[in-house]
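In structure tokens, one chain follows: the form predicted on its own.
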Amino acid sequence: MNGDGSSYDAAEASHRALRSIQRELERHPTISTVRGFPSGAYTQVVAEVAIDRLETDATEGTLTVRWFAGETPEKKPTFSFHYSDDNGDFGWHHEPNPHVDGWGHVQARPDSTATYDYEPYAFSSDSPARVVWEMMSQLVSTLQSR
């Protein structure tokens, strides 16, 4: 039970977070389309990146966002913003991982046959809307520096 007497539903909380993420991504100038899956009970949001609006040599790119609000309202959310295109993939993850200390990290590989490299990353927030804008800034910067 929550402090207000209502029951906490982790799936519903995760869906609400992903709906919020979808709305923020729809507002971002480098996103062309955004869809949540499965309909009505999102477990992920997939966005097509408008590559033609960026200075990059990729021909198309997809951002997949996963967010799990946690088993209880007091638990930390786990989430990832993972980008892929024909030049490789990389992403920011907030979850335990044996390759780095702490929860936040960036993982990247140059192609689908390579192994991931990991680096710690400190998220400035665990609010879904704020994380979207932080991740989109990181994504645009990373794409333009490759």
Second form
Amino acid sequence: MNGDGSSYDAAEASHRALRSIQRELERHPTISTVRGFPSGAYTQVVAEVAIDRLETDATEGTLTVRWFAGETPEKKPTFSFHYSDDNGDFGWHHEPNPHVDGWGHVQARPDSTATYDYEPYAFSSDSPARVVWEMMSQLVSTLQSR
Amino acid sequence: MVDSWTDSTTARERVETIATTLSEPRTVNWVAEQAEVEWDTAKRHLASLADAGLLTVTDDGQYVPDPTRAYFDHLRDLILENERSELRAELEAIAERADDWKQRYGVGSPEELEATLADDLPGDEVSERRRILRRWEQSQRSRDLIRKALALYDDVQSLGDGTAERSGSTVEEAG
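Previous: the form predicted on its own; requested now: the form predicted together with its partner chain:
Everything in the complex follows now, all chains and molecules, and the chain you saw is the first one.
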């Protein structure tokens, strides 16, 4: 490794990030199970949220995390942490979207037939492990305030 | 209330998690900030991780995951975390995706798809073909890695069995 990025592999970097996200989610007290898909080189991680540990009336909830490290090391990563249950779905996304300025935003809808509302959101980091804990804090707050 | 990252993890765990998932070389300062530890703490753990072979240090003193180590870690994870049937199913899914792309674009390989980018195509179509090209190349790398995992599967699994069976054996006996 010469440090100039010549051996950079976006797929490998993305997979490594999602492996880290899986490890952090497994460590988190409000997550019951986590799995990465597909097995060869993750493009997403899916986690079951331990709803019974939160004060919410949902019966089960799923968090789907996507992360792409970018074509080159200089490019910003695109990622999303999107939650869904029988009361609707919402998520924090870091990617360009025509509905909102900037890359970071929250999108939410009350059910699968409604349109999304969009609000800007500023992520405090682009490091996968830190983003996991930031997102889990946001997720728990949102679920408990619904 | 749910614990925060710093409540639930040690400083070393945070430094290791941040450092081993970097996609570009980073300074000690950067890692220390992300891991929420003092500079001295980050430096000490980064040096330890480099000594252990998980990280390499660039000429200008930045840290980045060792690509060889990352490759073998990935291979090991595939073998230990998946049934053989799951790996075979993944190979089939990769082959099916490739067949779909071959039919859709009338090509036989990613190289042939790349050659079509020189054609007179609308901008959206070029973008879409670039995206498929990246996915195809990624699928091929996954396929190659899964094939290697399957080739090594029995050997690696038996190593684990052997360790359990011979927990009291010496290194010489195990070797």
